[in-house]
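Just one chain follows, in the form predicted on its own, and it is written as structure tokens.
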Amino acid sequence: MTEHEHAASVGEDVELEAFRRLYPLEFLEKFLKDGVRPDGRPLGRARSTLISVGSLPHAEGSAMVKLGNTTMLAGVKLEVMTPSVDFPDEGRIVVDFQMPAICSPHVRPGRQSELEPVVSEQIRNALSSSMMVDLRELNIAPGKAAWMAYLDVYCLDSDGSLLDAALLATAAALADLKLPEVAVTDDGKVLPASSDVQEHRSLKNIQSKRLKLGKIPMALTCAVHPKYILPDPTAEEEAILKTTITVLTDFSGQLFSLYKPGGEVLASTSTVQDCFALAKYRGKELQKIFNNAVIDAEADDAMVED
């Protein structure tokens, strides 16, 4: 490339970036008319998705998910609790979603993002509606002891479709969760399995186990344009279009719930149906990615134990 050609190329890039900033909707529509997205994806395609299970060595279960640039890290820590009187054979899962300032220029240091309580509640609702975890699986001794699972989800990079990535990281971390082996005394005291149980009149030993999971919830967020539906939007696409519909299903396509937080475009019946169809297709993709990640992690665990 000659110096003149290089200068011309730089000039074109500057003009394109100026157009992008000054006329964001027109910039986006310029791509959509050609059947592609600004990042090169076809209109109906989600971004590449990576799941790494067992990312945190000091957590009982953990996973990292990358959905394009959006990155989530989920970890589970366990603590013994006394079950409630109403549910004596059930444990609890406490969900906390956090967006530190490093994840986005729109998050200010020392201040809670307004999205944190919203996404936390959406994750809790997804776990409840899907019945992914039977809380009785967290029981240790009925009426005496159960596991409290603290599930923390950290957004490391916020580039759109936050619930999609956060829920996938949540599910992968719970799939990785391994309840430790413990001993329980007659009075309900929980001891490490290595303790001298003879001194405590041990009631029984509880073997280490993985949770038995029910249906795995997944989310697909779609940005809605009057003429187009964009699954798995980037933060830029979400900011430009302002209208999103998030469909929550399991991998087989069973519908759990649907979110539409306001927006400028009305959601017609056909639009909702199209979003649901995209979610069913996405579910098949994610099921393969999810299962492969869990299988790989279990194989690594088996090699360590051997």
The other form holds:
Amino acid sequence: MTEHEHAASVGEDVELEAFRRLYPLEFLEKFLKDGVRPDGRPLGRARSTLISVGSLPHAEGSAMVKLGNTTMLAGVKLEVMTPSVDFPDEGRIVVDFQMPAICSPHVRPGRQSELEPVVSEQIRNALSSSMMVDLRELNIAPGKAAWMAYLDVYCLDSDGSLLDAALLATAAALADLKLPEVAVTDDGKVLPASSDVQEHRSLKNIQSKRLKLGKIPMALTCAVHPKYILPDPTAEEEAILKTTITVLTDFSGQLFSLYKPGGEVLASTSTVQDCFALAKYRGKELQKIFNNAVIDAEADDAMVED
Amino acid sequence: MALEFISPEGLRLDGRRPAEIRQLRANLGVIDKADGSATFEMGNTKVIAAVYGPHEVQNRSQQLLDQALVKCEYSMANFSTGDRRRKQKGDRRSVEISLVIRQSMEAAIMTHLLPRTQIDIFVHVLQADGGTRSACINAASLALADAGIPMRDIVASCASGYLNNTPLLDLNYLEDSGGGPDVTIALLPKLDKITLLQMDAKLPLEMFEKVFELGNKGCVAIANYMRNVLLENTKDLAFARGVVKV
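The form predicted in complex with the partner chain is what I want next, because the block you gave corresponds to the form predicted on its own; please supply it.
Starting with the chain above, the whole complex follows.
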């Protein structure tokens, strides 16, 4: 490239960037008219999705999810608790979604982002309405001891569709979760399996196991423009369009919940149906990715045990 | 003696020799939205750092007319340690580490070139296995370089200690909690100046010199590694821009 050409292309870059900043909606619409998104994907597609499980050795279950640039890291830590009187054979799962200051220029340290409690609550609702984990799976000794699973989801890079990525990370971390082998005394004391058996004669061993998973919930956020529907929006698209509809389903397309938090565009029945159809398509796509990631991890496990 | 930190063959608990650092790994540009970002791994310790800025000062009353305002926040993931700990944010330890990181970075940043601006440095510990302080400083330093902020030199940090009558380099968690002294050093390698020196526990002066010398060498080794990572990254960027052709 000659120096002159180089200078010209720099000038164009600056102009493009200025247009993008000054007229964001027009900028976006120019792309949509041609049936593409600013990041180059077709209108109705989600970004490339990557799931890897078991990346944190300190945690009993962990997963990292990348949805385009949006990155989530989820880890499960286990503690023993005394179950409540009402549900003596059930454990608990506590979900906490957090956005540390690294994830976005808009998060200020010390001030909690509004999104944190909202996404935490949505994940919690998704887990309970999908019944992904039967809480009785977390039982150790009925009425005496059960597992309390703390699930922390951290957003490492925030670039739109946070709930979609966070929920996927939650599901993958729970699929990766392995309850450790423990020994239980008669009075409900839980000891590591390696404890000296001589001291406690009434010791009962409980094998290490993975959770049996029910229907796995997934979310698809769609940004809505009066003419177009954009599934899996980036932070830029979310900021320009302001209206989103989130559909929560399982991988087979069974609907759990719908969420449209206000916005400028009113959704008609057909818009909602379109979103639902997109979610169904996305479900099939995600199921493959999810199963591959989790099955790979289990195969690795088996190899280690051999 | 509670625990033998060094085997009769002269190997440490994780199989290293006394003057060996753990495996280093660093990546730049890991967070898309940040102006600069980096991950830094020292063995099992893994931290991620992001730099936002220089941008305008958020709180006008803190604005400095002759130099940039540097802010730093250190946080830890709840699952980063063996036992789950809560309420990390704003506790004394994080505040202290935030301060330490900020001050050692301020020594390297040419703040006088960026008056009336603010630079935010955020570090987040994903996995802790000793030496988080050093790893955070290294990651922050790489993230600042990635953000293109003018610096006198990179800051490289390493911890060293003294257990079983032997000076040890780059302590892991077990060695760190072994009760011996823990000396954290941050070095500006080109200028050969120390910006941070922290030590707890007692240590005779002649021993301190040995431990300090070892830590210093560790910093130099880490600085070399960081320089290579930065060079590689710059080459990649130049290639992507079409400035360099292969």
